[in-house]
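Listed next as structure tokens is one chain, alone, in the form predicted on its own.
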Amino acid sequence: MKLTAVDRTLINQLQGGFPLTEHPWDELAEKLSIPAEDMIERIRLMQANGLISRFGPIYNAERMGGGLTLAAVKVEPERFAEVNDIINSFDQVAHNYERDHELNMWFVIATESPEEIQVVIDKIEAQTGLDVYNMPKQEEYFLELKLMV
């Protein structure tokens, strides 16, 4: 599947300008001249193809009263599936990526407390038998990075 302009259009519209309406897509609609119905459906397919990997809000857990960390482990590469798997199969893990680093998996953990961060790590480590290493925040910075396409 190949960009068309209808989703070059979408994604430059939808990245931070969504409207916080009772109607979005209908505003949407009108807006950008495409019928709603089709925005959800180029949405839903460029997530299907893996042009886009999701699409949705990013909430401030840690505002919410929730906790949120950046954690890595060091895998081997004939366990690298069966692992990322495991650490997937969290609720609380949000994302998962490779990295060319010792530490070659990371993830982020957001939870509904501060508390339930370790707990999860914990679940990971016995479920993995690998040790997670915790890289909590020590401060934050907004980039508002917008990549036009």
Contents of the next structure:
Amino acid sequence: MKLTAVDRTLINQLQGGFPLTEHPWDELAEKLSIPAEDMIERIRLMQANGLISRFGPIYNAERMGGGLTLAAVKVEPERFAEVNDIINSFDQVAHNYERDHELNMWFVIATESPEEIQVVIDKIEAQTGLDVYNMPKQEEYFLELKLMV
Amino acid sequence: MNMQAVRNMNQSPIIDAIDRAIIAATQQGLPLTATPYQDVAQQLGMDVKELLARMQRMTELGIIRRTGIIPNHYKLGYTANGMSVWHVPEDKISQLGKAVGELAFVSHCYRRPQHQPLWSYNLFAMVHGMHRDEVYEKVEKISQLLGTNDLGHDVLFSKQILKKTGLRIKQGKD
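Right, and the form predicted in complex with its partner chain of this protein, after the form predicted on its own?
The next block holds the full complex; its first chain is the one shown before.
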């Protein structure tokens, strides 16, 4: 799918700020000078083609009273699949990536309470026999997402 | 962030069962209709004004980060995503982190703990590019910005996605 000028405007201007009003599209149509029906149709099409992963609110799990952390383990190649299965088996593990470093498996743990993070880490350490390097966010510096297309 | 949000950051629960129902109904996205909030409100059997007021409150508290389009970097051609990691002096990290976080090509910038001796990097900045060379060029720009405060850095590219699920909140739990 080739992006149109309208698509680019929507992606660049609408990564936040979708109005919280009864008629959000009317407000946007005026601001961006694009008819409401066109915006809805283009977003629907971009979503169907996977260019947009989602349209709506992005929730911050920590602010809901839950726990969130980034953690890493150092896995020997011959144990990679086994350790991967163990870590992925936890519902609290939301994302898991293989990365090219001595610490080669990086995963995000999201829990309903902050205390549960350590419980999950202890279980992963017990089941894998590996040290889990816990790297919770201590400070956040980015202002907003600003991918421009 | 306003002061109310700061005060509420470490308190829980700050959301009730109705908020949770709203989160459960919208975390996968809003309906792409002419009246998305009215449609969600109708589905939940609540008044649209109450829905909007609750979503407004959650936005003010930072529970909703933002509302809009979540682009798929990969599909838009940004296939090289490098997690750049930096060792910078702890006493200057807030100031340096803000400077790095303001760069247009950095999407996430966090301070995280060191784990010596294996891991001395305390600043993480996600850098997106069309290809790896572009990411390395951008990383070099960060290095120049940090100057002598760059005590060492690395870029960890993802080799493989092993798991990726969205946020899943259970409905009905208060």
